[in-house]
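Starting off, we have a lone chain in the form predicted on its own, written out as structure tokens.
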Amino acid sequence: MDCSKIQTPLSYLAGKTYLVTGASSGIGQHLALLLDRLGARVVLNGRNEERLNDTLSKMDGKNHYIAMADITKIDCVNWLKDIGTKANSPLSGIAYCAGVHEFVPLRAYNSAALSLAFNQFTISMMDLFMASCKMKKADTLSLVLMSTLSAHQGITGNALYGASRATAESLCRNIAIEFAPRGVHCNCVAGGYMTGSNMTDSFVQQLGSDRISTIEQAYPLGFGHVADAAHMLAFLLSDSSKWITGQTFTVDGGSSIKGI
């Protein structure tokens, strides 16, 4: 094998076009900035135009653009067609980082809250991913989903949030199987507590700094930062991971493997 021809993750991403949902803040924003530095073209999606413009202003590349939309309320097929026309380039991947979080203890459960959790995340993710699979034009298509430890652990107040992500992960595994013959690979990242987002700032306000300090003790490597998840997402978008599909990767500083 001629080692001089081995490509790096950077060369795999450069020149390709990727859609990042939730690009206005947190993990989505950091992923967009990372893809920009790696030479990729990024389509920025979110619901807040001002914050999307803030993300765009921090990017060095000149070919990125904003595709503002609430994915829960659009026709994903027509929307992706419009993106393809404007980009004049096939999408090589989608990173689904959108979503909202609310603490809902099960004692306050009602079916409307459950429906909202699934509509805001799982159904919209599936609509977008399925539309992209059916419309795939690039040689390969990388789909990555930002999930959470709550999909795998019982965490007070996170039942509905975790259930929606667990279902989404299951759907991604089936996308991986059914669309593999078409060159689609689909993976998930289950993240632990990470600083650097509006979501984690709200956790501090809701739980208090003392409770947050107690939670941090369960993380052998301490709390991470949203950039840590962004690096894993970028790897899974790239062709460096082209023989990996249907997997969920845990990025949590070791908290899920810590014993008593």
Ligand SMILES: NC(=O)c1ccc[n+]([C@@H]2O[C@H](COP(=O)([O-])OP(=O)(O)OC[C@H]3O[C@@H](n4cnc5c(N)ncnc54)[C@H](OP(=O)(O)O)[C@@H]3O)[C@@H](O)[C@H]2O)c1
Contents of the next structure:
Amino acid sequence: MDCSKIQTPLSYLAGKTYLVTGASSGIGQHLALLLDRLGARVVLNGRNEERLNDTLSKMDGKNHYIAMADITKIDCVNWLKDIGTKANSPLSGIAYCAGVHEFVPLRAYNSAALSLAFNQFTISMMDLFMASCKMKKADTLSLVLMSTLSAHQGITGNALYGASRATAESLCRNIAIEFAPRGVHCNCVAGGYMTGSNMTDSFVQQLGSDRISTIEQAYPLGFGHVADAAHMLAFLLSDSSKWITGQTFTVDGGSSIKGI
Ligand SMILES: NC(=O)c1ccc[n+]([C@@H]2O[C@H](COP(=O)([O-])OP(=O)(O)OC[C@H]3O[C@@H](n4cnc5c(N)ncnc54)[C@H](OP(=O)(O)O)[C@@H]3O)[C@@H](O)[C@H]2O)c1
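For comparison with the form predicted on its own, please write out the form predicted in complex with this ligand.
Now the complete complex, all chains and molecules, led by this one.
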């Protein structure tokens, strides 16, 4: 064996360009900062300019840049073309970390609310991933989706949110199959409750700290932090995971395997 060719797992990211949606807050922001520390170049997407600039100001590398956009309202092909021109290097991967959450108990169900949940997440994810597969220029393209435990569990108020992510996971499995011959690998991370995000901060406000403490008792390792998802996403973006595709990895402090 030629030991000089052994690389450390995340060194594969260095020098490559990755698009992170949702880079202005929470998981996407942490991932962008992690990719920066690992020597990758990051294209930062979100809607809030001030928070995107805040992420950028915390990065050491000089080649990152902001591609501010509402991801649900763009023409993905032209947007990715613009990104390719500005980056002047092919995209090696996309981490889809953008997302919003709204509690909608099924007693308040209507089809408009279901359409909204899918428009806000599933359709924009699929449009972006499909455009990137068709426009792929790098040798390999890593696509990763930030999903949720709610895609796999019944949680009151989370039916529409969970369904939008469950469908997205299913689409990712099919991207993995249909685009494998073109060097694409596509995976998902189903996250449990992580602190350090605007989304979970708003849960505390909506549910109250007593309810949040009760939920935490279902987590053998306690609540996570957005860094816990970011590390898994970085691994799945890197070529260390190039033979892994079509999978959903649960990152949840053991909550989904806990018995009564
Ligand atoms: N935190 C958790 O415990 C947890 C657990 C499981 C799954 N997740 C999932 O992980 C994803 C990220 O959550 P988070 O915790 O990081 O939440 P967060 O702190 O609220 O961040 C959400 C990010 O998504 C961006 N975003 C939302 N809608 C967008 C749009 N239309 N276009 C572009 N960017 C948009 C926001 O950007 P702007 O603010 O700039 O618009 C922000 O950067 C979500 O899909 C969430 O469901 C989170």
